[in-house]
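Presented as structure tokens, the chain that follows is alone, the form predicted alone.
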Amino acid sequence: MKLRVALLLTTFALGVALTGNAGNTVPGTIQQPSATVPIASQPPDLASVPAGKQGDLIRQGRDIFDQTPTHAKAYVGNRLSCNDCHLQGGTEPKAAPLTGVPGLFPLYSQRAGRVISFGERVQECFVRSENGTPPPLDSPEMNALLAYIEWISHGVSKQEALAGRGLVQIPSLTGNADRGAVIYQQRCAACHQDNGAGVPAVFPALWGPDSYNDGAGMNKVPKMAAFLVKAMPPTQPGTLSPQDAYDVAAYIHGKPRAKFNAAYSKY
């Protein structure tokens, strides 16, 4: 019993570190350790993927990561891909990188209310961010995705995985949707369109049937704001102030989107 309690406390602490639900930091950020090694800002060259079946699996995983609706069609309910939120093939620091993340699991998920595996965390993305269904843990698509993420994590220790993990830490602010509408037209609409539909396979939809559902992490204003500060607009990343980002996130948050399927509440 004592061992189980200790395990739960440890995994809970890891979960807080990964999701940033502590103090006044933005959900999705983490507290950085005092000495860390930066995450690579771009994925390894696919030319370095080993030959043979494992290499084929890694390349398949990268295809799924980049174009999820095409290569994992059976499990996707919109037009979003993993790479839309986890930039540079899942390796961009402070843009929800996945480098080294598999080594942090199993851990306690506050959302699921239980200890989960990394595969189960990927399933969460499918039912929330991609508004679809969870790929079975032993499915070819899941095996390929996990192989790719393990590959970009090769040689990364748990300590190194924390460098650049999560999203940018910004102050807790109040967004103004009216101001956000103006900024959206000036800085976002050229790519994501006036109606938020984006351009399939190029710029993700931000609301409507092709976007994430209301159970996704990006449906939280602070998390979207932290992502915007780091990554948007793609031609001038880092030029939005935290207040600008909160305003745009508040504007997007008020737009219609699909409801999360309660049948998948365990994710």
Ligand code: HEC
Second form
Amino acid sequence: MKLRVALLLTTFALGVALTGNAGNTVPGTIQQPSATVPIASQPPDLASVPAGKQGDLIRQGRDIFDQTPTHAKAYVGNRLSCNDCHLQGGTEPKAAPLTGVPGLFPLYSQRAGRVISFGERVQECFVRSENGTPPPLDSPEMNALLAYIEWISHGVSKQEALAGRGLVQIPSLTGNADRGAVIYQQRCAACHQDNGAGVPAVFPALWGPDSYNDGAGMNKVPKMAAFLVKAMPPTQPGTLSPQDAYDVAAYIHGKPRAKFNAAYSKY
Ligand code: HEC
Ligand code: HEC
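Okay, that was the form predicted alone. Show me the form predicted in complex with the ligand next.
Below: every chain and molecule of the assembly, starting with the one above.
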């Protein structure tokens, strides 16, 4: 089911790319490991993963990235996968890509108030975006994830990584949750459902127990708005105005979700 939806969305995205109507291209595109079509990126081609032990680790990391609740079960407290937010296997520029990002660490983290390693940054998404617990830095799951992210980062320079990093820049606005409720019904509910619970493993939950907790980056209205302008709805990316995105993010922000576990505030 998940694969079918992904194929449908990919086919649509390619159609948009080839006709040049994407409307959401961003400058400074990162070199993709296996990009064959300009403008829209594609997930990296797993056929080019080397054979042998290291290749197995990379493929295992990709499975975790795509279906985190299934393949890193012990550390996940919701139904979200890395790939729900880090699009195209973590390679889509301005959708929080991870290509080349390991090379930017160790880095000072404002949230943690200290210098953190790349592995610790991954742990941070586990305790916030995955509403789970931090996989130990030497756990099989962490080793596999890091092997996969290193693989998509191969040959990507620091400059290229910085150019595509993060989210789209949009003006700082004030969201109107009432207007957002109307947009949600018209443009989001068909996939994410009226109750925001989505369809687990196909359409991710936007609020409630299957979603990220209130300590996650996506829980900030400006951050979600920047993500939406770039990525949603996936069949028509680039069609929400910054104001629409702020409005619908404000609506979603008013809904219930799990609390961040303060025991993990060092992340
Ligand atoms: C609910 C959405 C969501 C999920 C699920 C999620 N992340 Fe993230 N992640 C984000 C956001 C948002 C950022 C911050 C992007 C920004 O502010 O530029 C981020 C940042 C990161 C960063 C730092 C990127 C940088 O440029 O410094 C890493 C590494 C990361 N995530 C790894 C992961 C991994 C691995 C998983 C799966 C185990 C995961 N994330 C799951 C939303 C998510
Ligand atoms: C055609 C189905 C579809 C529609 C319509 C849609 N989404 Fe999504 N959404 C997805 C899928 C699938 C993903 C996972 C990422 C991907 O594969 O593109 C996603 C991911 C997300 C995420 C990040 C993951 C999470 O759970 O936090 C947010 C936030 C989001 N959508 C919000 C919205 C909003 C707001 C709208 C309406 C403006 C919308 N989406 C419309 C299918 C849809």
